[in-house]
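This document opens with one chain alone, in structure tokens, the form predicted alone.
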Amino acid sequence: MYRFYLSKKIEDPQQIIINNKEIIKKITKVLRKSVGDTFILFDDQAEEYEVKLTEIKKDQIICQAISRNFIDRELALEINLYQSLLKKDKFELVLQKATEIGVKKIIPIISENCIVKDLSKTKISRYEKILTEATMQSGGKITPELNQVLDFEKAIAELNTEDFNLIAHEREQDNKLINILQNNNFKKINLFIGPEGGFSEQEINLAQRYSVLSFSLGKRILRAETAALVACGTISQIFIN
């Protein structure tokens, strides 16, 4: 069943007021619901509420909650990614692919290698709306947070010590992700990965002076994209719910 992400709480589940344009033409032009048909809405408040269209107008559609659904599909932790910015289409697989595994926070970082520096308004856009289409494709109740870039030294600086702090290292030879993570009762992970050409020496001391766990994914060389894909995949497997 389709669903859709509302940007605010539901305050009258009995009289849903949907004024966005975009879902509105989803709704009326695309999948051609008409009064009657049902979906799934979910909000802010990760809310989730099978609901039947009850009214069609210009320029709102209103529909009334069937049931209310508990469904639990989050993870048993918070994992936030602090990922170095990469060229257009690899961030945004990262994005797309970092929601669907359950990812809480997504935090753009510039680190050495980096190619690209910033990020437009109009990237930042197009960014939010492939977080919330991936939240509705998978299930997901909560629309992982996209923070503002940070610089790597300040991003590191602010991290909490309280939490498990991770960075991906290439030449890492001891701390393999799948072991560091056994029998441990993390509550949250920050997980640090680089961009293309992976974080330099100077960075990875940096991170370690901070307490921050360098490891290692395997013997390949992973692309960044998909470095951040498989550490994420692997947490997410062991803390699975």
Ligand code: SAM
Given for the second form:
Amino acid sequence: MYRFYLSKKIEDPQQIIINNKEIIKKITKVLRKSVGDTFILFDDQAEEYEVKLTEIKKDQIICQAISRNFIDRELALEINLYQSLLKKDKFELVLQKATEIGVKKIIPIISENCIVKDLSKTKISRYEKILTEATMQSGGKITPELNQVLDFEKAIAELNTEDFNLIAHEREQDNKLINILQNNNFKKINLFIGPEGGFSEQEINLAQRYSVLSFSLGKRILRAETAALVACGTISQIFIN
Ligand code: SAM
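Beyond the form predicted alone, can we have the form predicted in complex with the named molecule?
Next comes the full complex, and the chain you just saw is listed first.
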């Protein structure tokens, strides 16, 4: 069943008025829904309803809730992905897949070997749209937060040592991610993934000075976007509800 995200609280489930032009167009023109048809609406309070279309007007549509869904699809722990900036399509892939997996926050970071060194306003709004769409598609209730861009050093220095802080390093020989996860219990993971050129040795040393644990995803060298997805996916499989 189609799901649509309303970026405002559903005040009265018995009369939900939708003014969002994109949603109206998708429902009435693309999906050609008519009065009596049903679909899912969820709002920014993580409330989700199955609704029936009751009225179609020129600039708004009105729906009525049939039932309220209490499906909790969020992970049992919080994953904050500190992703080094990547070229546009790769970074967008990470945003979309990390959202589907259930990552709570994505913090773009600039590390020494980043090819991309900043995020324009247009890119940020595009990225936020990707997060919302991936949340809708995956049945998530809370759209991940896209943080301000942080320098690597600042991101490391600001870490909370109470959290479980991990950095993916292709030259790590000992700590396999799966072993780390099975031998520790924690509620929040801050996960660092490097750029196309990898983290520098200085960056890895700095992270280790701040007790960030470097881990291996195996002997093969993964692309950054692959590493992000494998790492988030591995963590999520241990903590899915
Ligand atoms: N320096 C790498 C090389 O020799 O080609 C390039 C870095 S890799 C493309 C990008 C990032 O993915 C790395 O900084 C690391 O965070 C992560 N990564 C890739 N393969 C990994 C592995 N086997 N174990 C842990 N992390 C890995």
